[in-house]
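There is one chain below, alone, in structure tokens, taken in the form predicted alone.
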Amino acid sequence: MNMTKRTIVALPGDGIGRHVLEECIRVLDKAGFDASYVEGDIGWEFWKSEGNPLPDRTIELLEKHKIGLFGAITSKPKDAAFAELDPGLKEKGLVYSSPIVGLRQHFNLDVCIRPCKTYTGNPLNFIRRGAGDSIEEPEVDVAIFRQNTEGLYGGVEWSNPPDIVYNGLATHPKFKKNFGTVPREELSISTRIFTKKATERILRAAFAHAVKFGYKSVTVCEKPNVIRETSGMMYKMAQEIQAADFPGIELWNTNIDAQMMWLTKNPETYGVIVAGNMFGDIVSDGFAGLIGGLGFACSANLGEEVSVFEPTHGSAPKYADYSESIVNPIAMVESACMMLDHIGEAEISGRIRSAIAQVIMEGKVRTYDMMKMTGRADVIKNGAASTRQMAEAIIAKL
């Protein structure tokens, strides 16, 4: 075991995050993992008072101590983001912008890996109908890796484009048929931009995952038979870099669009599957549905330098103020498992994670998500259990 001492940057951010975030921490402490906590300022009361939901001072603690643990964030469209700005901001022409996406975009925090496995015991894993009218639970173990900086979440977007975007466009014939005759003030334009150092980057990590872990095939999960310039480069890559370093894994190839409507016939049959930001969003939410919803789904976004780990449940501002935590604290728990594999501490997330599964199995301490109920302030007076007891289940398996 690496016996150094260690400093986490904390980032609760908004909502439920502090609560998870806090239960998490309980847990890694008398799991013995010895380490100190630092917090850092995020997320939308940073935006409401200074203008900036990301202050420059989070990141340097980030530059200093190099790994983030970060509970979960509000985001909102652009004009109620600026109706909730400080009065004495609103002329300065600010402009909200997700702090998670600043954050892998300042640190190229470029590889993000979503797993979705399947705990058994949990109510809420996925069932099918089988041959005869047979039931059947597939085991679920997919690893999506998506890559974080570029595509449709690089941020380059224009409404009512300046005269060296609309010309620069306006020289490619599908855009002069299709919007030529449009008024200049009706278009709104985002960009999907990949770049082959990245596009290798995720796809090498990608087939390294495959290799380490025992999985069979890496599935490049994308759309090059219409978005053939992006999607198209990146299955070339995949192609180019499994027959030259990993002719042992073999490379699959699916359509979103497809993938998602294969996603309840054969989960069971995927291992690594590798995708752009929007598709690989859209993928791993649609896997960790399989696996019991967002109260499961863990993250690592990966950096050279820094790293930054959490759950991909949004903020869910409507149970922030409950007296009583109610939202289950796993996925965020199964983050910093991810953030105690990176940094060479397996064998405390292995115990971990050992005792999630035997709560799981166990199935006397249940949140209400997996109890199949409303999330309500009084789900814990109808026998669910709160993030706090889920959290003390865990402990005890311990």
The other form holds:
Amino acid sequence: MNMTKRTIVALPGDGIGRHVLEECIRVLDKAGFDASYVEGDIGWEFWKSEGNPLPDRTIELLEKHKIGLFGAITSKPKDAAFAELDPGLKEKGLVYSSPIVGLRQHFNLDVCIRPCKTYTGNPLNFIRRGAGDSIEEPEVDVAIFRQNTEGLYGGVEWSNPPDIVYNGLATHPKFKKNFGTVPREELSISTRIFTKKATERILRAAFAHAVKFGYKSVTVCEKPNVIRETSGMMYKMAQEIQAADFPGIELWNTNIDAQMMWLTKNPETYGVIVAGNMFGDIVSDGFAGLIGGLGFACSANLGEEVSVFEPTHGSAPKYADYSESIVNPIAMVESACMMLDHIGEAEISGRIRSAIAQVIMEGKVRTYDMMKMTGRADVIKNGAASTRQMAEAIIAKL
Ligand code: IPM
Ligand code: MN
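For comparison with the form predicted alone, please write out the form predicted in complex with 3-isopropylmalic acid (IPM).
Now the full complex is given, and it begins with the chain already shown.
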């Protein structure tokens, strides 16, 4: 059976993105994933030179091939970004915005999945005190479902808001007292909009995942006691969906603040967690910290047509120019495994994951983060594995 060969859009992005992506593709090749790769331009370089970190040609590549494998991106605040723009573009009124957020919006990649699963033997695993003086190492196996396009990331925001917004506040019986008397130049507003359609999609995706992978519970992690409309709607819809279609899955409800505390008390209790955009961002970093930090945090951004897979670490620009890359490629390789699962290549992803598990369990090859070193050029001299060596170790176990 010879199906047409897949083309994957490789999006290295900034800084160490290119290093981890290159090593990841070597692992994929060696694992027998038969694909070709086209490179899409994205990131800081293209902001500086073209005033657009997400050029149309990259959008077109993704439209055509549907699957993107993304390295990492640098994000800087508005003013810092403007300062680095090509002088010839400075008069054009361009404003930097994160191209990964741009991709999520453009292709409506509204379902974000961030699994956080303990690897046995990872020296970075979270430990806690148990009874007496015992040390416990809880096994975390959580899948976070983050709504990826709306909420605080929806982009509906203003400083010095226009009439229609300002007057809406100033004339509203409830809002005018606190905000209607503030001079408008002193107001900044970022909205948190949830739609039923997107909320239902993330909830259903979360429940379906629980059924498919045998998790007993889905936890809605929001703040419905205070944010009554959006968080409240999400929880109410979760109750309805659970009752109608997923009676075998327990529905739990936590507040984001309490969840961040319980994270270190009973992380093994949770299964699937579902949240809006900002809280999903927060809780996914929290759980990632329990399983080894950003070097292990992978993600999938799924749309109905296009999907993009990325490690959730940043671009670590300070490490980007080392003669030998030191960063841990596992988050990138794990993200590629999510891609493989998504396109029906679970046999290959299964083999890669078990190779990673063996390398971690053996403990002979460890990147600097796993050796609890500070990231510096000399970590390799001091016994840490390079990005390349970690990839080689994984390949050797395939
Ligand atoms: C993430 C990151 C991004 C986000 C940043 C880089 C825009 O933190 O993917 O979690 O906030 O979504
Ligand atoms: Mn984040």
